[in-house]
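What follows is a single chain, given as structure tokens, in the form predicted alone.
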Amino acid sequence: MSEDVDLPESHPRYESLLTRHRIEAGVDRGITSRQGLIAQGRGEAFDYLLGERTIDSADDAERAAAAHLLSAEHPVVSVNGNAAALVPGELVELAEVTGADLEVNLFNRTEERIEAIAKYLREHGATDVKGLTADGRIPGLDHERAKVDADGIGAADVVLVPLEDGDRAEALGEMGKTELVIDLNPQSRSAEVATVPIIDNIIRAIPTITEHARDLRGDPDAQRDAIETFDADSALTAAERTIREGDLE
């Protein structure tokens, strides 16, 4: 995808408008649905009301994330438009970091689509993409984002659900997965129910946990430590204060 764009990086919203240049390049390509289009703009309001910046709490949650992707016996990221779209390449890096797989995983899902997005993928350094086979379902769910790879998501004990829908994110968590959820908003169904809620942008939150899992990769007492000491209620409340009492100016 083209990040050719005439926007100076001196633009004080440089980073927001390259963003949405990502998302509208992504419907272009065929890997990001229109309505991604709105929930983008949904998050970008959020992300503004954060300050546009991870806050501590975020970064809690992040390092928890990352101790819980160590930690797995099989991690799964799961990838969908908007995400492919503006992160390929540092989902791959936290895939290889943290030893998780990268499933393809849509709600408005078509062949054409989940190909795409798995190219697109393979395009940024992945070497193994699931979500083509679809074998495995979701139970509870009757829209497409039920289906899954048996031996990917199907089979995960930790998920990553980067601007997960709220009812799948209720459904994994009733199959007795641990999700990690990126969320912006912190009273999204996505976020309270996540075992770790992020509420961050994920353009911040991805490398963030990659960089995290570095530190922590070989040290499992500090991965424990860091899953052990991490307050889901806390890190909720902590964003909403934040949005609710932020200063705007």
Ligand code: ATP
The other form holds:
Amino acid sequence: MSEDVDLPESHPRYESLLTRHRIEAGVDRGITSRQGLIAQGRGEAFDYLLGERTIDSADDAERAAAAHLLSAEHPVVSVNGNAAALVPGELVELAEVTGADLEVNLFNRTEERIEAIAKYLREHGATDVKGLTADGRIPGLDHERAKVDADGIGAADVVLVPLEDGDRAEALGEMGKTELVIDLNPQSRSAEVATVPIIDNIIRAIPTITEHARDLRGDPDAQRDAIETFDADSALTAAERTIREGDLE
Ligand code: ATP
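What I would like now is the form predicted together with the ligand, since the data block earlier showed the form predicted alone; can you produce it?
Every chain and every other molecule in the complex is listed next, the one we just looked at coming first.
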């Protein structure tokens, strides 16, 4: 990626340094909020305890998420400031492979930041970015937090929400949507209310979901199987066990 600093890939903390740099650049560009820096720090701590790898239960969740997106009537990939800063091109590719819409959806919503994120996604190949109309509402949330596009998240049956705030994740679930949540904390409310909690770093999760989607595309039986065999409670328990019992080197 052109904005990345020159970091030696052999550095033992390469991925973590790259992530920090991208978030910092996101703040400088006006796409990531300053609170996003704090969220990143929180995520990093969990990732460290997970061993900075995709555990098997997360890979199963990523396969189930791909299957849900492919078999949805109207799938939407929600994009916030951290997601846009970390994996812009990868989000565009996932949306293309699964036929999902991309919608900018911010906790601390400002028109400037929405415009900046939409522009950044277009620079990474997106043709249609939703989130600018904001003519729909999520019931049960205050005005600013409730805004979505009526023909985007408002009409979606399946929504992939990376790093979502707990209240909004809960409210989306109450609207009857199938929620696929990426969050490194298995005890966050967002992960707990998700149909498919993906306990993994978004940097690894998005490309892995895309890979599974390529594999599952055109195979409804395999999609059904991935959805039916996935168990959210076991995935959360497996992630928590890994964090609690992990070998720190
Ligand atoms: P909740 O209300 O759901 O309990 P929160 O709103 O307090 O959580 P935040 O402080 O906003 O959570 O943090 C956002 C969440 O995103 C954290 O749980 C953090 O672990 C997670 N997170 C941060 N960076 C990443 C990342 N790169 N990949 C995946 N998850 C991440």
